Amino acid sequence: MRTRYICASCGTVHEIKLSRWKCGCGGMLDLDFDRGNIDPAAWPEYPASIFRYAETMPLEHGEWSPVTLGEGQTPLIVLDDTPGVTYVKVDYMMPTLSFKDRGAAVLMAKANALGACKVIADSSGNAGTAIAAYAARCNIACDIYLSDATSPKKVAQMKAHGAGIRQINGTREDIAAAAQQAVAGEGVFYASHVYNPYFYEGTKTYAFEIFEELRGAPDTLIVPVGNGTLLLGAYYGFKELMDSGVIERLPKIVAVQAANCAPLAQAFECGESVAAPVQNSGTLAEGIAIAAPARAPQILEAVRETGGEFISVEESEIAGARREMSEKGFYVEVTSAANYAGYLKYGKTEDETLVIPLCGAGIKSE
């Protein structure tokens, strides 16, 4: 399989090497490879993971073998029935307990394959974890940039796993970007979820998953936004089943934020194709705590393009959500209560289906 980089601003096409995260035009990077059609008949029983799906994404046979842990196939769970039907997939439950493990899978898989030594990547706390966990699953070492602020319990869960932590007094930006200085003075693999598109590859699995579990699409999905790891691995996974001829239709994506850090959705209410930096005021979901996502462009066209919407929670409305959550049996971090909290304010119709994840355990969060 020729798999190459495709600028997504210049159109500029890249060889895949260890080195490369962005054009020299500073664009974000695409994936250009044959996709084929999906056949969802020939997806095979096993692995039991996400890479039953392996034949849809760019990597030789075999390469997802040493990587993974078991992630991936998780529950879909009727939450209410009136009106319509809203499930939630429940994708905390993955061996770092949240749905990261679905991008870090793929994503460490391509760097095991690539020869890399050492990786280092920065994160608000769940895609660390991923990185930090499969990263001690191949045996490579592993550093990741956090912000000083990164809840303890998410902390202490990458150390376990190995990894060098450097934790920096800033912006999620002042991270990133301290992140980039040290790949490039290292010259080691930068295993970013944002500037990496492997990591979308196991994220799309999302949308095989429900597929399977609805034996169709939903209507709609209903997903919180802060880089836009799922949402656009959601957006991916169906438009591929849809441009198959597996599904008539792509689900309608409601994005959440917080209002309190909410770029995106204000690009959207003002018809802007990118969103302005904003400042984070400070919000309890870290996770999507982006005041600049660097993949705004292709974010906002995802959600135009499914004819949907972005709703903004407020902070006393996220805590009153996990509460509620849990007298409901799940125990989530508070992003994935930001997220229900966005379905709370969402006017689900008659005979509508409803997704919602469950992105992290609770117990990551304090």
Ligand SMILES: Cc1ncc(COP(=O)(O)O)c(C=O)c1O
Contents of the next structure:
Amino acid sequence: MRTRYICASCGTVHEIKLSRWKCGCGGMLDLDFDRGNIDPAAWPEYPASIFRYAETMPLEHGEWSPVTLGEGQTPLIVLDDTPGVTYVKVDYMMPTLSFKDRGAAVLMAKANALGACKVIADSSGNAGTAIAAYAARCNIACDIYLSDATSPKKVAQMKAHGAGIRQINGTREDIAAAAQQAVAGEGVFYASHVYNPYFYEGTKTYAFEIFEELRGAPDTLIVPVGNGTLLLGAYYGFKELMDSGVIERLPKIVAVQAANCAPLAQAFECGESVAAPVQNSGTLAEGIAIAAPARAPQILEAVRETGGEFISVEESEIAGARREMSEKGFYVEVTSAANYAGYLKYGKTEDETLVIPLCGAGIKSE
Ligand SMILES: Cc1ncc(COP(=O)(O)O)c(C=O)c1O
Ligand SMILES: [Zn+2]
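Same protein, different state: after the form predicted alone, show the form predicted in complex with the named molecule.
Starting with the chain above, the whole complex follows.
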């Protein structure tokens, strides 16, 4: 299978190699390969992980097998059936307790296949935890760049996997810049969930699983968004199903941001196709506290194409939503509760089938 990178800004095509993570023009890279036609009837039973869908990914045969930790195939269960049906997809039932394992498994499978000896990533916490675990699984050294305010429990997870921890007192953007500088200085693979498009080949399985569980697409998907790895992955997955004639229309994507750090919600409301960076005025939803999302144009376009919308939630609404979820038996981390807070503000209609992810476990945050 011939796979190449293609720049989302200028269209330049690049060979896939360890050192490439953005275009010379500064643009984000996407993957260019023959996606073929998706046939869910041909998806095998084994393995019971996201790699049941390996045929849809730009990996060579078996490249995933030294890397998998049994991620994916998470339950979809009914939360509420009046009016319409709301399902929760329990993505905190993952090896490192968040949905990021979907993307990290595929990204690290590729890093391993390319012969990486060391990877560097920057993260608000969960992506770093996932990269650290999968790097350990395939015996690749790893440094994770983080804020010094990252939840200590996430840092403890990364340390347990043997990652080098580089905590920085600065904005999320400062931390990414420090990681990128280290990548250049050390000449190692940048295992970025934001820049590296292999990550989205993993998160797209979120859509495939929902399709199988519902035997179709839901009307609506409500997702929390910071850098958009879940939102874009879900969008790409459903789009592949639609392009293959398996579903007739895309679910409406409703994106949730914390009001205190909502560059995408603001841009969407103003009808912009790019998002101006904002000042993060402080949110406990650390996973979506992204003031300048690098894939903003792609996220805004995806939400618009599906007829979706943005919802911003206040800190008090997030705290209340977390409490409410716990009282229903679901212990989710703050970022995931922000999404449920968005759901509570969303005007669901009577015949609407809706899915919300429970994307991170409660034990991960204070
Ligand atoms: C639990 C959880 N939910 C949602 C998100 C948002 O993902 P993204 O930044 O890729 O949009 C994150 C990101 O770290 C997260 O940890
Ligand atoms: Zn370019």
